[in-house]
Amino acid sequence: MPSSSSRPQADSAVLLSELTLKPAEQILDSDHVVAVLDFAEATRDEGSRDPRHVVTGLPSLFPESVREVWRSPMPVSIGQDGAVDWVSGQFGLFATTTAHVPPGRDLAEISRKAWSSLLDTVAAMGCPHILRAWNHVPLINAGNGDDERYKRFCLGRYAAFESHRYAEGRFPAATAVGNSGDALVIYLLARSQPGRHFENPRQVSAPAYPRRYGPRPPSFARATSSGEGRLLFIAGTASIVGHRSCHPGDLTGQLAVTFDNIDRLLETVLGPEDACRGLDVVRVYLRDPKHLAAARKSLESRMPLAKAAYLYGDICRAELEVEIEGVRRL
């Protein structure tokens, strides 16, 4: 197992990412792994947790028993801050909190506070640069107007990334979809060095859309590098352009326009001969189980070497059906 620690080791070294179907308890077996992301719907249970440990709510659909497992060159030290769990090495720093979200309670007032222990811990760590974020929030379509469940979120974390003073510029890459259960899990990278943030000339910056979607705008980037340029994190990607939603009901349509987003989010950062590799592991994000077999072979035309997990979850917006996100090595 880790060894307990204070503060990160140097942050100089590249975060391995992989798929597989190893039990979870023999991939934690090594002082080497960062993270077990455990698709399945039920939170660990909290008397044998082990901070490396995450289970997402998000249960996979193909394959089934896939997990995501993240590794670093060089041993990890594991330890806790209150509400937050955290891995640091160096790689940088690892960070995950979960919260219960009972019936009733404002999604904005859980949705801050988490994120604010997360924020103190980062800093605390000496890792105050967030490379990529992951929320996955139950219920995320639930309520109607500013009452939304997603846009309670947003204004939470908001609140949090303001009351810390992360400007916008340092708004990481980040995804939210919805989970099952009641529980709000997050978890994050960070580093003691900043990376590159980028936006997708195709698409309004999320943190200037207009009121209609929220009372704060959603804070995150749509792509950011790791500090030494090594690994690309592209954002949850969907069928936007601009502002608004394209091809409502349409998964077809709404593939279509959400891997031409990521070729051009690509092509900004790499330009084109690098794009059109494509992104190395990606996760699938789908509203309705159905539409699977579609997804798989829109991927596998589009991105043919790219190893993927496949998940159920609900979108942020109730009308898009399927979000993409990935992890390009540079």
Second form
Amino acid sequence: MPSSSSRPQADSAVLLSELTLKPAEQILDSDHVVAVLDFAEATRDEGSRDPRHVVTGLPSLFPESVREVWRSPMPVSIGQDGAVDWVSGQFGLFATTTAHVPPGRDLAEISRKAWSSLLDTVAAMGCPHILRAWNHVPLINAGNGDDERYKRFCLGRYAAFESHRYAEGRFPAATAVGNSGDALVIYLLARSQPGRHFENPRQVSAPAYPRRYGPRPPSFARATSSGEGRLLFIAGTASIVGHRSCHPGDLTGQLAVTFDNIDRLLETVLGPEDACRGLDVVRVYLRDPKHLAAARKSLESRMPLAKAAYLYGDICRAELEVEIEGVRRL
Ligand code: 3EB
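Having displayed the form predicted on its own, please output the structure of the form predicted in complex with ligand 3EB.
All chains and molecules follow, beginning with the one already shown.
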């Protein structure tokens, strides 16, 4: 049976993601580049800001100096809308904003504002359907109970979605992980046409998480495919079954559950035969760099074809050590 990946990729709406070691300036030389995501400490160098260039605040553990590139088969145009930088093309819209988080300031208001600005921009640009979002939250586990910064972040994001009339069925596949520094960094891909969102039968959908996880639940879907179904985005996936964390503090156990979750999600979306190839491009977030070797070994055995970047960042639940996400070309 011919693999679906052998289909011609001439569709001008298709976006390709890859990992590279090339310097950002060199990559940005091409007007087909949609985004360069740097895995390095965030800087607040506003000077020569290129909307396509995002410094995530997540250091790479392996490969050293790796970055992610998104390319379009067609040239893109760039611009700014207040605090939001955007990149527009036939692929849709890439939008990003970075908000300084001063010490002691409530993250709910900062994230509500940041998400509101992003939702205003995607609406103004005619691409209100969000396919995929990444949230990098400084000191994500600081604070106790409902005051934990991740829970405050969720509250603000929820309020922005609510005021912009995004109901649960429109939440995109997303990631929320801790970064270093003092900047909330958000970037997303959006389109004029809706994508398809999926849930994982092994997991309670995040918007339905019980109250114990915070005053407002996280607003995301487990996976989203682009309208034509050419790309499937798997959201940040961790060792959670139902709504409970499994194997707290135990990396090996968490890796096994995380891969089981991804496998089940791929099977649900693609069917068992197409699912077994796994993901094409992967990010592995690790709370502790000492887990790098074990995480690499596990990925190489469970998804040998995946190209992976291992990043140093805190997971949104304090008991979790690892989170994995990725893109699957269809
Ligand atoms: C989970 O499954 C783990 O708040 O946007 C994963 C992906 C997680 C996205 C988010 C949170 C988010 O609940 C955490």
